[in-house]
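The form predicted on its own is given below as one chain in structure tokens.
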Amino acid sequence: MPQIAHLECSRCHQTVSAETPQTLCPNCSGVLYVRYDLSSARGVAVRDRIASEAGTAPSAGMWRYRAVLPSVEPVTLGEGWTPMLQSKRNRNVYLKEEGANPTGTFKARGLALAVTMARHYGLKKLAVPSAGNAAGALAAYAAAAGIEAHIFMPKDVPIANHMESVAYGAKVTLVDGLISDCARIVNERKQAEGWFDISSLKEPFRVEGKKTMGYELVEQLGWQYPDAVFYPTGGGVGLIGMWKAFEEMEQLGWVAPGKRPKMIAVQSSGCAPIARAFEEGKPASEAWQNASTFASGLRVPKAYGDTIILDICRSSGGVALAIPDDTIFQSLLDWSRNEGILLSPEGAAATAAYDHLLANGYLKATDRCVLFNTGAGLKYADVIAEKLGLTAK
């Protein structure tokens, strides 16, 4: 496992020591990236050893990529190495099923790494604002690590998110508002309460957990890039993490030189700050007013890493787009009834976006595409039931 060389600001490129816990760049408040001494991981021999060693702890799951992760003892519940499911109707479409993770969503990856480092640093209290799924993941990993978790989330999150957070023993506060209101409360109280803020992109290690999605999808495709990656984008940490993974793999010689995939950031038309900024050619988004969508993970009025996300979409030749909730729900039913997969609403945004870009000619049916289902549909049982007109007995 590599040693961390330093942390590097994504904006001003100032370096910061990783010897003590860090949040944002002390110079410009930019997002900090973890930089390693990767000399021992270069070459295809190291890459190929990953598959041969997988299955022995801690190689299983996302920790199979320990050659590009911090050299610490992991807090793990078996996260990562999720299925890559080939569509029955288009063999060039692959669904990355993140619902197979612990706590049922992709959030397990980022929180596993962030909590691992929190334990390494000796932190005792962690706090997070969440649209729902990060709350459950933090609660689970904090329980596994013996760390106190303080969670703030909108009061109308899916009941599964509230239930699991309470069951894991977290201290939960439901807020009459959006995730932005939750973030404000954490920021206002964290110093007095002694909380370490583990919000998306406010610390450097959630990106490290999420980057393993990039390593996985490339390995699962035979160490080749797809033509496009569709990613449901609220905070966008996964999209940022995957782009970092692609950069690292190229530096390591793990992938052949070539064009990276088009990165497709997908939002709901009820909360689409990044899609609107992309369409208007702006470098940053403006906070979305009156955000409303049944895809709760996409209800993020302004992502902290919006400028990074927009830059990735543009530099990859990709796009950021918004899909109406009704279209998202129809895609959810379509995949349930024709593929046997109950998507999360966020995942259905990705599948709906694929259909849209195929129909308008942006993509061809021969393009190899990876669509992320970021969570298990059953975590949204109450939301989907309401859409279907079902009521509890």
Second form
Number of protein chains: 2
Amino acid sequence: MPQIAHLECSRCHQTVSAETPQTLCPNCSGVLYVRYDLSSARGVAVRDRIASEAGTAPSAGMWRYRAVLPSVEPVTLGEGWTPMLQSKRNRNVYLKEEGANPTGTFKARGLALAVTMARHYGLKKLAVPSAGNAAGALAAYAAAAGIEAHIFMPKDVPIANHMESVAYGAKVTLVDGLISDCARIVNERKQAEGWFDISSLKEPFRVEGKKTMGYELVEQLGWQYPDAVFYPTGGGVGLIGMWKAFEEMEQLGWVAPGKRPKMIAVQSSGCAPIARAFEEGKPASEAWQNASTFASGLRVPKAYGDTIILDICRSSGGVALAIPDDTIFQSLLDWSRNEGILLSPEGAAATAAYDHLLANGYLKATDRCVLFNTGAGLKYADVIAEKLGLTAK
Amino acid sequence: MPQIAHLECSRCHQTVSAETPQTLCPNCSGVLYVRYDLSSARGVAVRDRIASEAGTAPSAGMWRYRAVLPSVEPVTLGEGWTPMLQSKRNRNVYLKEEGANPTGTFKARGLALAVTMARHYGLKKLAVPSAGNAAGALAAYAAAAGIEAHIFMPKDVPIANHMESVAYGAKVTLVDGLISDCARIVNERKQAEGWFDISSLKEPFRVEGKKTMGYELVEQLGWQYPDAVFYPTGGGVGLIGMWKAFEEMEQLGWVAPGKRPKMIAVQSSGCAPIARAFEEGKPASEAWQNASTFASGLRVPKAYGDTIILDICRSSGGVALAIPDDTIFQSLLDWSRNEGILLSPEGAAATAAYDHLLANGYLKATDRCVLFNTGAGLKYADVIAEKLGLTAK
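For comparison with the form predicted on its own, would you give the structure of this protein in the form predicted in complex with a further copy of the same chain?
Starting with the chain above, the whole complex follows.
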């Protein structure tokens, strides 16, 4: 595992030491990326050893990529190396099943690494505003690490989000508002309470953990890029992490440069700040008013990384688009009934977006596409049951 | 992948052809096991190729063991090769996290193989009585295979069990009773309706799929047996499948014979037919009256394989025991708060049983033990939320 060389601002490229915990760029408040000396990981030989050495500790799950992750003893619950499922109706369509992660969502990857580093730095109290799933993941990894977790999330999250956070022993506050309101509360109180703010992109390691999705999807396709990647976009950090992974893999000589996938950010019509900014040709989004969608993970009125996401979508030849909730739910039923896969509402936004872009000619059926199901449909049992008209007990 | 040689009755050893779908032994109604010519899989060299060839299709998940599974094109949703997590408080205690499977439980393994074979045989309509989790798994794999699923389960199952079965498009009947009542209905109607009864042990392939848990736990411990395996026991078929795996692995020369783990069957005090029969020294259980436990997967008044389970527990030097629901829930909270792992109630019965057998001196803290979490705690979000006193929305 490589030593961290330094942290680098994604905007102004100032470098900062990783010896102590960092938040945003001290110069411009840009997002900090982890940079390593990766010379020992360069070349196809290292890449091809990954599979033969993986599977059990210390190389289980996403830690198979420990050659490109910080050399710190991990706090792990078995996250990563999730199934890549081929659609039964179109063998060029792959579903990346992130619901198989601990706590049932991709959030486990980012928080596994961020809590690993928090323990390494000796931090004692972590705080997070969440649309729901980051809350559960922080609560789990904090419990595993013996660190306090302070969680703020909307009061109308799915039952599972509230239940798991309480079960893991986190200090949970339900807020009459959205994740943006939760973030304001964390921001106001963190200094007095001694909390470290582990919000996505406001520290460098959640995005670093999520980058493993990029390595994984490429490895699972035989170290080839697909033509397009569909990513349900609330905070959009998974998409940012994957892009960083592609950049690293090219530098390492693990994939041929020059033909990265179109990156497609998918939102709900009920909360579509990034899709709107994309359409209007703007470099940044504006906060979405009265955000409302049953895809609760997409209920993020303003993502901190919006400019990075828009830039990635554009420079990759991708798009950002929004799908109405009804269409999302129809796609959820389509995939459960015809593929045997119960998507999260967010994942169903991605599958609906695929259908849309196929129908309008943006994509061909022969294009190789990876669609992210960012979480387990089971985590939304109460929400989906209600939409199916099943009587609550 | 090996050809099936024949099916063999576990009781009277009569052999039956696998050319057509089979149910129970036509001679004595015993459970049928799949037998292969495994000569091509014999030896450590084949075993050691498993890891290097595994990870992606056709060797992803439990299909890494395709050398000991029927050579039929699989219906797969990414089941198996679940995390083996070391307890943070005792490094000799391993938690086998079956919640990472499709549909969130170990039931996926058995139904992946049983539906694979059902499709191979051209069966069109499958029926199952279920305590809840087999229902969801059958519904998912049947949807993936384009086969009709007819499901009967108690009306008070967790919301997730009902929701997922409906979402996958199965024909769902909620029954005012237990799995035994559901089984009676399937039995009465199956002939007229043309349903194939895919109840556990009443056809040979669900137990065959579940045997992969035995291969996996041994491989994940470096091809060594642990000292004990704790298995939450409703129908108990996972335990039976693991025992078959151990037998095969010894015949194949993949593990040294003669020191199999103690097999420990764990039930709830609210439904403990096997634990009672074990204690009373009887070879078979009697149907449990008024079965009641929040560990809904353990609510099986009479398991079809009870004599096999009792025999395995006894001949391995293990035990069958029952834990009160309150103690189970305390162990669930203990593991979520101190390990960051949200167990299913059934899994928490196993962890509670471990604590009990450690306290009474049956086990030592230095004994290497594998505890099965048979399902994701998230699948019981409504049940656990209620026990935590969280207000329903």
